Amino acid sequence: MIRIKNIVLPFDHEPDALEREIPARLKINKSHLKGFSIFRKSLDARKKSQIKTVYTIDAEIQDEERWLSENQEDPNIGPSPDMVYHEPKPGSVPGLSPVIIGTGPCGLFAGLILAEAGLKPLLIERGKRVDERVRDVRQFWESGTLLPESNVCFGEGGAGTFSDGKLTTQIKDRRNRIRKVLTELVDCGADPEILYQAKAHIGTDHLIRIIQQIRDKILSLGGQVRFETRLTGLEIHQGRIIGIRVNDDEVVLANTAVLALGHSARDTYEMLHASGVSMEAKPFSLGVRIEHPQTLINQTQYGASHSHPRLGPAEYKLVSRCPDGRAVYSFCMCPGGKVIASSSEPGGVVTNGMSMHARHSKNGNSALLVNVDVADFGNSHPLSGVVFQKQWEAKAFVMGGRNYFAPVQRVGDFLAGKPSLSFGEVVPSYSPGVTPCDLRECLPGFVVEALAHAIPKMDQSLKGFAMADGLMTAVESRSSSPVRILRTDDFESQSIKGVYPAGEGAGYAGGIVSSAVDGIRVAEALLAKLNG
């Protein structure tokens, strides 16, 4: 196969234009043309007038060879790489199997490999099974009844679950981990485009099925899951674990447990520390929630040609830097999307986004986060992160009413320094409801002055960012771990043999792809080990 990076056209072509662009690109015969496949494919819509469609393809011609000794002239054509993933050695475990604690992205994954490679692993999970949890999770949106143990951080699938699905991700990934990711979530379900879009994304209706059929393929290789099953302790003999203690009373024999907790699981957190495993705080971001209609984002990205279907629900991506040197930008986008309540525990308003997969819902709302440091926590206790998060959790749960209602502000309001009373343009998306308020009084105050400063500046790069009946809804605070359980070079714990901190929770990833990619890693880093 033959890649061709670099084919712009326009965003409207016809359906065979990549089939008479790309014999002209090689300068062959059309009918030397054998067969090609997309393997990624970008919008630039950079130049309004004229947005284009970037594509980067891997084409069969005849006499491949040949052509390729013949033609180096242009770097945009080459050999295609090899794009497969090389599964690690099969190995086994004497006597007992590996226990994965966590079925988020990372888990599962982890799961996935080590069942593949013969392990028969055991994946316990807090929360329930993905279909009676979404029922849960609609209960508490609809009557605010939080259930700690099954809602939008915990149950099978983890956090992504109610999400936007994206699948972008920055790591540097040589071994083809984000290809057998992806090729894993289309083998179970998902569309086949996600494999070469730029900006993929699944969306939650369609996540739903595919966390099923991981599942049905991981206890189909002889794995076993156990839901509503929480860590509560571990069993440490000479500084190595020999088993787990689940749901305070039982012990479960192990030797091997991998540490895929979600972000949210604070009381597992307190017991790995009294337990003796070494974590440290870590920086995190907090911020609110920020709503505008879709159409508004769409005409500021796409300009005349905003209601062309090709086109679909735009995005944005956007950073300020403060005086201070602090941070402000948006993070996990939802277009056509709705603000969710994602609170984990009784007493605390957590928010966050979610689109479907068809993005048809009249908002988009992003998280707009200020980085917040370890200074800031007002000391250096591994968990002081983790109490900073709950104390503006309190307070927004307070403002909005004690129901779980959210507090919310129109950004007109805000950015005037005065509380809001009714709202205009844009209609709430959170349930079960919200509370117009002033903001100031439940988030920092450097935060607040960040947001102030950054609004303005964003509204320069995106024209209606800062539209006085925009919606700000408090508070987003899980948007990454506040901890981490630090972890050796070979990816197990620092203090206690046989566990292996991994995914977002651990402190090591951030979104689907990264923490599906990190629990791959710590599995391949197990084979490696009792393969010698």
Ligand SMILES: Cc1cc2nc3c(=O)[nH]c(=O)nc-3n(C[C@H](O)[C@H](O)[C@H](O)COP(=O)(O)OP(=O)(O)OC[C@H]3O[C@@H](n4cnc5c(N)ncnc54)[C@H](O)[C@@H]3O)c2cc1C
Second form
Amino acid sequence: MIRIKNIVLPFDHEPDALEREIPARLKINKSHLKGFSIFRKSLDARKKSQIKTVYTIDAEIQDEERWLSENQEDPNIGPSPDMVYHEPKPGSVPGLSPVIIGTGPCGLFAGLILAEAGLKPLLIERGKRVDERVRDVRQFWESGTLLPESNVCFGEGGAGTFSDGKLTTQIKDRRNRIRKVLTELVDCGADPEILYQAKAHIGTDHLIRIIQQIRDKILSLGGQVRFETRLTGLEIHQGRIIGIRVNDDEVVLANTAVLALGHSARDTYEMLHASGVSMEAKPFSLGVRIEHPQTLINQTQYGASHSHPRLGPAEYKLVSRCPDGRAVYSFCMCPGGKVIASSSEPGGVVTNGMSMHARHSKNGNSALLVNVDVADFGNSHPLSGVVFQKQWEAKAFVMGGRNYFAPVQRVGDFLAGKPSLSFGEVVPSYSPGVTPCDLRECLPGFVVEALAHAIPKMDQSLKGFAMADGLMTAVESRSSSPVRILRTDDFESQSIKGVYPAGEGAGYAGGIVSSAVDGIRVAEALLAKLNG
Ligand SMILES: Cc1cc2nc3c(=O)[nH]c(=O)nc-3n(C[C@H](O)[C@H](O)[C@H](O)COP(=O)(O)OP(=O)(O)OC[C@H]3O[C@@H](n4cnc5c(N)ncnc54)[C@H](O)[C@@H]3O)c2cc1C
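Beyond the form predicted on its own, can we have the form predicted together with the named molecule?
Let's see the whole complex now, leading with the same chain.
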């Protein structure tokens, strides 16, 4: 196969444009092109009057080797690299099955790799199966009845189940692990376009089905999954794990445990800290969800072509630096999505965002975050970041009315320094309900200052971002883990042998794909160890 990068076509090109463009780029007769597939497809909307689609293509042609040896001058053309994920060597099970705690992307992919290698991993999950979990989350969104063990953060599929399902990641991947994740998602029902879309997303409605398929695959390979089973203790002998305690009263013997806990398992962090598992406080970010009409974002990003069906709902990514050095940035933008209630414990309001696959809701929203350092926590205790998060989530709870309504302020009122009393053009999408207020009372002063500084600046890049009727919903506090569970270069806990901290909750990933990839890396390390 020959890889051709940077094929640029108008975004509304004819269906057969690539078939014409590829032979032209290779300077071959059209009949010598045997076939091609898209490796990457992205949109370039920097010039609104000339929006382009940019392709990377893998083409199969006649006399490929000869063509490649004779044509080496174009840096955008060369042999296609290997894109296959090479499975680790199968492992033998010396006695006990490896236990994986958590069935988010990290736990599921660690489990899948171990099951594919012939081990029979046991996955335990404090929450419920995804179908039951969906009912609990809907009930919370409708009535404000929060179940502390079954919510947007806890349950099968982990934190990203109710999400936009964006699959973008910044991580480097030389071993095709990202490809493995995407291929498995497609095998389990995701749209094959995710294999090449530069900004692929799945959507909550599709994710719910896909997660069940991944679980079924692990089960069919001999793995086990236990729901409503919470890790509550570690059994340790001479610095090595010999078992785990679940639901306070049952011991499961184990000499290997992968901690794929996610960023919200505060009780588990406490237990691990008390058990001597090394960890430290970690910086994260705090802020709000900001919401605009999706049509405004489309118009600003795509100009006159904004309603063309090929373009779909537009995204944005904004960054601004404040005079004191703090960064303010948009994160996890959900085009045509909803701001959602994501609390996982009583007495705290937490917001996040999600979209359905069609991204067809009226508003677009994104997190607008300010970076928070360990110095902001007041002390350097490993769990000081958790205490800091809780403090602001509790304030938001009180401001909202103590019923999981979220405090919301119009952007215009926020910038003018006055409380909101009602809303205008933009209708809040958050449920179970919202309370108009002054967000200054439930955000740290430095976050308020940073947001007030950044929003007008961001409006210069994205016209309308500071629209007076835009809405800010607080508090977005779970953008990443406030804790890092320390591990060695071999992925093992620095203090307890046989314990493998992994994924977002351990501080080694952020997002669906990077967490899944970290799960794969940890499973590979574990297999390498078992195989000596
Ligand atoms: C609303 C929302 C939207 C998001 N949108 C996106 C997006 O579009 N794209 C993206 O890339 N990322 C998104 N993210 C982030 C992404 O979901 C996380 O980065 C990812 O899920 C982390 O994976 P993980 O497996 O490490 O942890 P998690 O997914 O958090 O999974 C951890 C699992 O461990 C379980 N658990 C915790 N403690 C215990 C215990 N003691 N015993 C047993 N089980 C336990 C939890 O119930 C949970 O199921 C979103 C997150 C949220 C909350």
